[in-house]
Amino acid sequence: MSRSLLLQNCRVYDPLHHIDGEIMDIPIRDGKIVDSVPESASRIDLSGLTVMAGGVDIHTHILGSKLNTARAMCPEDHRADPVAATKKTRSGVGFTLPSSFVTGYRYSTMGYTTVTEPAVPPVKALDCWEELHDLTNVDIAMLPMLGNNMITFDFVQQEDLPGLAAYVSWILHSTGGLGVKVVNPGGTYAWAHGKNVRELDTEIPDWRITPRMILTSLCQAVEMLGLPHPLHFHPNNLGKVGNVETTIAQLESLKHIRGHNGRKHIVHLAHISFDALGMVEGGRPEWKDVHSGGLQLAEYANANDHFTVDLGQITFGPATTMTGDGPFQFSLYELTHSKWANMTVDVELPGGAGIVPYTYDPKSPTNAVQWAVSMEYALNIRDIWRCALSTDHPNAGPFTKYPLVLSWLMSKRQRDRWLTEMHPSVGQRSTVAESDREWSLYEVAIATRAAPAVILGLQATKGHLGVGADADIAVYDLRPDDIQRDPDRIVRAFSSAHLTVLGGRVVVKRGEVASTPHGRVWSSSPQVEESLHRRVVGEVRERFSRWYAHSFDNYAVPVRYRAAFETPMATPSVAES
């Protein structure tokens, strides 16, 4: 028997499908989007409430092995914020680390229906794939990381790109990721050496190839292999003042890549707030001479249209800092002496992540100029379809703050409020103040649904209300004139939704979790020749002795534990040439 549901005269942001606050009905049937439904369907009125397309989050920690260490390592954490049960709910905690059952009510709560996690190591992807269970109410992808790996690397120095796609594409087959992340590339191998490398054509140890060879070979083999999502790409340097200069030469260097079938995107630029730090004319690369980079990326972006961005805005008060990125962690815990943890096995290699817990200051001359740096960005790109709403969870703020980005990225009252309280150091080393852009729902729909969606390749089902969508839908007491007269109840509306549908299952009543079915994970199934198949296959296991402590056999994420919620997406066959 089929379910049938019809939203009716819901105000609709739907950019996918241009539509701006048409009164539309939305037929809803077997968990997805249709033309029209029966006259014994349910019905839900949903006069005068804004109705989007539900969430998706491009880039968010919310699975893995070193969520789970800063979990361990911040007791304070889980005590500033305990999560009672209810008769629909388990119990948990919150705050900047929300445990797993906690995170997917708190999507939902939200509005958000789909989240990427995009830093899997594939040797502890199954910690990842156990986690799952633990984690309802969200539709969720995941990224292996392959920047520091040596089997990457010997195919990188070998000059061998299509043994290199033959590799990620077993990669993903054995992890069930979505595409490729890329963190920091050499650099977090170089930690080993109690090293890092901050340039495009320095030499790792140990290796003849450089960042600039390992960025572009992955780009290329991605493309080669026509996946759904672009490179998705940390770059070297992060963190480091006057970083912006090397972020834009790490893109130019992968201008002259052709995207698959056309496709104009061929990377993802994650986290911008710490990728586009500038320095003021004159000063040296020190936290004392630091200024926004953002208009400048914004400027380059406006002028290339390679690459799309997520913001990873810093949203002040407590953050829990976590990354591939070794060697950043290591210097965040020199400046702050807090909590420090190294990571030292992921991924197979003798570096890794690191944990540093931190807290943004509105009242820190450097904290109140990052603040300045995705948001002068966002408010100065002309193509909002590249730019997608992060908080790069928990690292600049955790996920629960993007109602509070919306009212500062859709108010300028609401921006100029904040930056009475900010240390005047962001007036003067920015452009935000000076910046009268508003985004409008519109906009808002793009950003934290449709574009996100297009990016990560998803859109087909994803990120829009068309028919055939999947039945994602998130309802906000929200009215285009309530924005200008009461910023705060941007705040309030994006943070409890009226309804959240997922799959056609209502999730979220009024404010409150209504129900908990797990979600589908979206993966990717490159095809490759069997003769380039076997080959590959044959060196990686031969490499795996001599390199790994883990076995070839015991590598692949077993199917039972991926049967229950793997969605394999469909992608080109790759010939060896």
Given for the second form:
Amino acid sequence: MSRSLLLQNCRVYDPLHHIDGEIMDIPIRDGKIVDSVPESASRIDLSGLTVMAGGVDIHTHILGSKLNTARAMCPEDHRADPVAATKKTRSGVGFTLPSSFVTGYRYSTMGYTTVTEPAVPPVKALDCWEELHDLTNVDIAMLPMLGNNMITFDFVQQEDLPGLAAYVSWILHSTGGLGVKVVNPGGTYAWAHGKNVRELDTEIPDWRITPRMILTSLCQAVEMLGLPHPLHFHPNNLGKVGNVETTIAQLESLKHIRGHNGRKHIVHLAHISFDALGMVEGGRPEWKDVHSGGLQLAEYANANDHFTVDLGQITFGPATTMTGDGPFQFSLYELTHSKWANMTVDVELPGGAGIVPYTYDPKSPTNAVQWAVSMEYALNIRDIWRCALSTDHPNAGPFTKYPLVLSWLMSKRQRDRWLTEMHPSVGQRSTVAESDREWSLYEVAIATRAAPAVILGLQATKGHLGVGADADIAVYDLRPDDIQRDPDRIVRAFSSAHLTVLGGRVVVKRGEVASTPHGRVWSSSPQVEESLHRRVVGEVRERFSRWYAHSFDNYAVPVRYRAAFETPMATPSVAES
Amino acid sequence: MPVVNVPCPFCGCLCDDIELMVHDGRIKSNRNGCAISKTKFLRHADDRLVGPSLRHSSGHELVSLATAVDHAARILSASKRPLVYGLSSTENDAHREAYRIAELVRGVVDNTSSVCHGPSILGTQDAGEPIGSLGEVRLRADLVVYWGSNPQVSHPRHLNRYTRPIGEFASKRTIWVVDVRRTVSAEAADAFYQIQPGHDLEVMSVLRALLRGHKLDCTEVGGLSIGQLQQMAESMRAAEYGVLFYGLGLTQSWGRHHNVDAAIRLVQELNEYAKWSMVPMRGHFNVAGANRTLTWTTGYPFAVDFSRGYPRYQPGEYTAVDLLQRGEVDALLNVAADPLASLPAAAVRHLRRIPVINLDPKRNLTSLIAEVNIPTAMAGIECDGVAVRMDGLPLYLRKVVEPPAGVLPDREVLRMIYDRMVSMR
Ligand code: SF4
Ligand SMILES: [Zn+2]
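What would the structure be for the form predicted in complex with the partner chain, given that what you showed me was the form predicted alone?
Up next: the whole complex, starting with the chain shown before.
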């Protein structure tokens, strides 16, 4: 028996099909959007409401060991936001570090249906798989981190690109990942020596390789494998004043790499509010001399189309910073003298990830400028398709602030209102105040669903409302005419979806969770040629016995934890050389 | 054919190189395991609870599983303030089921970490924590310090497996033991520093002061001369990669979480000079997992109260010992722990007055007084699951033999109790 549903009189924003506010019906059957449904299908009339594909988040820390360490370390955070159980939902906590159940519910309530955890230490992927059993209402993708992994280093040092590609494929297969994340390539490794590496061509300790070699090799390996998602990149020199220069240099170093099947974008630059810090003329790389580098990065992006970004928008108020960038986190700790956790992950993240709670204050001259970085980018980039919304949850603020971020992007009035409350440095050191641009609903639909779906390589079934798409749908109580005049309405509407549908099932009604089905987990591990695979697994096994303190046989995430949810994507197989 | 690379479900080392010979559904030998591990595997069939039972005035009467489950569900449903306790010697999925029950009955959940490394967690909540990994210790450490821990007894393979073999990224290694008495581990170390009981906090603080270059106007602190302390501080500063393993000698001695706080601050400050990490010597094989599962479910690692329908956290108030000593709970669901043997007398006195539902593979002191006993499969031998090593590494536990006939994993029994309670509503 097929379950059919007809959403009627929707005002549709579906940029992948160039649909900009047309009134239409959306027929749904068996979890998919279809051509038509029988007369007997149940109907929901959505007259006057805005309808988009379900939201897709490309970068949000919602799973895994460092998140749990942060949760355990910050009871004061949870105390601010207890969440009671209901007949349909489990209890938990919210605020900047929502518990697993609450994470799913809150995304769902905002109309999001797919989320990506971008920083999985492969050896602890089992952690993530266990947790996601308790994270319902959304589809999930995970990106293992490989940019400081000694086995990666070994292949890079030997210039064994096919070997590296086969290793990447083996990691994705073992962990159920979708793509590859690189965090401060070589720099986090150097942190095992109490150091950092900030420049592309500085050799890293213990090895004869540089960040440039790690970065370009991994990018090439990803393209060789034809992974759906290009390399997901957190650059060197993060959080350093003036780092927009080094970030651009790193993007330049990848420009020559040919995309798989002719695709243009070969790298995704994460959370630019931390990567595009400018410096005042004649200044020094110190916080007092910070300037927004968002415009400079936008201009570079307008002239070079090999990369995409997500914003990592600072939202003001409490946040919890957590990255696989150990030395950056330590420098933040030295700045704040707040709590600091560091977590070494042996072979894969020597030096380790870090966690530091942080509060962004609009009155702080540096925080205000940092807020402007990604704003300035978003208001000056020509091609919104290369710009995904994120707060790098919970680094620049929790994902529950997305509606606020959208109100800033959609309403000059809202920006002006906030700018008057901010430190005046933001006016002197960025151009945000001068920009009149206001994102339309169509552009919002690009940056919050269509673009991230394309960048993740999920566009066959995600990010749009065409026939064949997964029936992941968000309905907002929002009319195009009253948006700019009433920014609070934008915040309200995007905070609380009128309806969210996941895989054809209604999961949210009028802002309340109505059901809690489990989403799928999207993975991708292209097969490499058999002999190459055998060689590489043999080499990995040998390094394993030298470098790890547990057994090779206990590395891969067992099927028992994956079978119910994992959905491997069809990808081409790849031959040697 | 041996079953290889089996994780040992006994202590926080979770050594996963155990080789078992299994014949006719029985474990015949254990290679690589320490003496404790051999006992755990080879004698897993000893002292078992024979079947589900209910206690009457004359003793325990064997009943069907359904009857025991029904009785357990009735006790929990009738209870005003039930406590769910234990969990550190079972696998993670059992925890998840236990939390569902606690939430349903609006009870309290606490795991055994509240009586071992709870203070470590409190210290972390004050200061954070630079956490090491055992793999990296083996590979890189040049200075390893055991503080208030006697691994040769409590974690017999810790030294031989993780800290003695020097990996290729360290050229030398020194192992210290800091403790209040000369233990067998002290004998096995390169250096031993004996401090007076109850003086850990002072010694840590002085080390920090010396690291910062302060001059102290005393000759001795906590049993160590200033000269010795100066030397320690200098070696710690000169290390390239240092690791502090700390045990109950630090967390359960005078000062408790203040000691851990001081240790964390010390290690954090050492990071100004060199790379330093620390690792708590977690005892039960999955106490770290109990903290982790509760954290992703509720935000808090132990001592969680659901009485208001949402999780609240308050060590000292919602911790098992405190609840029991105050006589506050009126039923106990105990999973994979032996509170009667391990909790203080005042807590045990109250335990004897309230109905106890006990899930465990084996007979123990708690099973003697429990109103309902339900035998369960032994996690990591008779059922699979995940446990978390002391350094946070999750490992997949194996089912190597079948449990005794009719005996189910904790998670399944807990699910049955939950379903029964829901159907009774
Ligand atoms: S040290 Fe602990 S985990 Fe390792 S074999 Fe012995 S009891 Fe088992
Ligand atoms: Zn991030």
